[in-house]
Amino acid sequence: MRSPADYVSRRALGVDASGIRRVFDLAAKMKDPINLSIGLPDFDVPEIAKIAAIDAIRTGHNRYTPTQGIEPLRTRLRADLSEEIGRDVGEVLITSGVSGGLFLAILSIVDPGDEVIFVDPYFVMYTHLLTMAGGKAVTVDSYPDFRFPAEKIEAAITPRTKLMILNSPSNPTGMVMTEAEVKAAVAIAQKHDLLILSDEIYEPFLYEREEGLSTGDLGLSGNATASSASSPSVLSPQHLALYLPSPARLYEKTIILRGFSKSHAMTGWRIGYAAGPAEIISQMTKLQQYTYVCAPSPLQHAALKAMDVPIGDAVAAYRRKRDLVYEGLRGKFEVVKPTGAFYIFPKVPEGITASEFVVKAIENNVLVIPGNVFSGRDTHFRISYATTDEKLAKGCEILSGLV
């Protein structure tokens, strides 16, 4: 006689959530912890978007939308992205968050046995989604500076390699690929005829200008800044000369994934989007029809309004928080200064694993995530600085006292 556990699929058993689960099991015993673990913006959804969502509900936008999303939002995103990239970016699909976009993209692209290459450390979902799809994750070490290791990436490519995933700005390291690194990645993709999946969910959160970089270097038209200034999810005033070097500017075989969760604090609204070649987006749309059906209808209407909300103040605030955390940790930890997103990835002292250090931190009421959740190594830990300055300062003080 089989027990309920005997019915669980090998696919589900192949997905390991134990790393994060252990942290949160420990956290459940904490009282008012200093929570530096969650990638959740600490500002609220813009008021105009809240009002638009309520209005959409009241005026009857509560039914299914077309699977690909409402036309006004898709048209706006396609126009703005195309102006930013310098060419028509292709079809646009509104997804249930970027996580939903990742799921649909990988299922649309990866066959069992296909290899997918990306750097280590990496966003935790990549390996598990590939397990679900029957693909093989090929990770390439980017320690100690987390720069894109072009030579090591190319050396790891085999005839089974089909897809390269890029994540810039990065979760968990906060690193942003330079224009030269993006060009190197594209050159490798072109040489080996790979598709690129570019996870750009943290695109608005850029903190450093790459010296000598001009709009011409990025493939942007000269009037891109002025004409796109009203669209913060693509190009907005806070960027000034801070433009994300996206591989899509150089390589048409690129799927862009972006969303509103981080830029507009809509993590619970589940609104993301994918843009790229019609042949891929159409397959993602078909799979969405049989999984998510469509992104939430009233919230798509709200996202369209949110595109006109400047988020420069939030970006400036996170730049300042980045500096606060970096300065608070670098005296005691080996740490690379992040240039985007809202994460920092310090190295633990010699003689202790990151998992052991995280237990010590939790015992001292500070919640952080061990690096082995995002990596083949257990040498670093991830901090999210998307919280108050007071909690950041106190958390850095406690963590530094543990060294």
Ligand code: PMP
The other form holds:
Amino acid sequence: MRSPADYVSRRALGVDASGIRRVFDLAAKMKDPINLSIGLPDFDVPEIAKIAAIDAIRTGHNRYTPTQGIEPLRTRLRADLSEEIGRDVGEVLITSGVSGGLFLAILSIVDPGDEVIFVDPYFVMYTHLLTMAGGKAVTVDSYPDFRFPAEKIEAAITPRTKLMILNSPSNPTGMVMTEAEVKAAVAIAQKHDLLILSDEIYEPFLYEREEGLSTGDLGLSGNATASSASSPSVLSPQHLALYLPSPARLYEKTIILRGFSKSHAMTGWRIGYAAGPAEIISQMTKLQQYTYVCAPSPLQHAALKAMDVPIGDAVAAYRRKRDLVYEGLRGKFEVVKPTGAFYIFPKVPEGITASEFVVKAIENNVLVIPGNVFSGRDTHFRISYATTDEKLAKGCEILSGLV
Ligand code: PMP
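Same protein, the form predicted together with the named molecule this time rather than the form predicted on its own?
All chains and molecules follow, beginning with the one already shown.
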């Protein structure tokens, strides 16, 4: 007789989530921790979007939507993205969060044995999704500065490499690829005929302007740059309307994934979108039809309304918190100053692994995530600084005291 555990697929067993589970088990025992582990904004969904969601439910938007998403939201996203990248972005599919987009993209692109290349540290879901799809993750170390290691990436490409995943701004490092790095990545993709999957979920959270950067530098037009030259040190909130050098500006064989989870604090609403070549997006749509069916209907309507809510104040607040946490840690830790998202990824001191350091932090009531969750290395830890200034300051003080 088989026990229930004997029915579990090799696919499910192949996904090892023990690292993060150990952290959560430890965290469950903490009373009122200083929680610097949460990968979501600490502000609430904009009021306008809440009202729009309630209205959508009341006025009957409670049924399935078309698989690809509601027309007005797709049309608006296609127009905005196309304007930003300076050409028609292609088809748009509304997904169940960016996670849904990642799942459908990987299932649509990766055959068993195909190799997919991306930098280490990486967003943890990539390796697990590739395991599920039977693909092979080829990760390329980007320590210690987390810059795009173009030469090492190129050296790791084989005839089986099919896809390059980029994630800028990055979870867990908070690094934003520079224009030159994006160009280098695109040149490699072009040379080796790879598709690019660009996970841009943190796209609005950009804190530095590249010196001398203009739309023209990427060879494309568009209104997305705040092009008046000003020094990065005197950025005012409106100047934070920077733009992301997306590979889609340069390379048509790019699938963009973005969403509302981080930009509008809607992680529980499950609204994301994928944009790119029709040949891929149509396959993702077909697979969505037989998996998620569609993204939540009333929340698609609310997301459309949320697009008109300015989020510059939140971005400015996170830029300030980025400075706070960086200044609070750099005396004691080797740490690269992040340029986007809301994460920072310091190195633990010599002689101790990140996992051991995190146990010490938890014993001192601070919850952070060990780097081995995102990496082949266990030398760094991730802080999410999307929390109050008080908790941040206290957290930095306690962590520094452990060194
Ligand atoms: N990509 C990255 C890099 C992320 O950090 C996250 C969320 N932590 C996701 C995708 C998934 O986002 P969503 O909640 O929209 O599924």
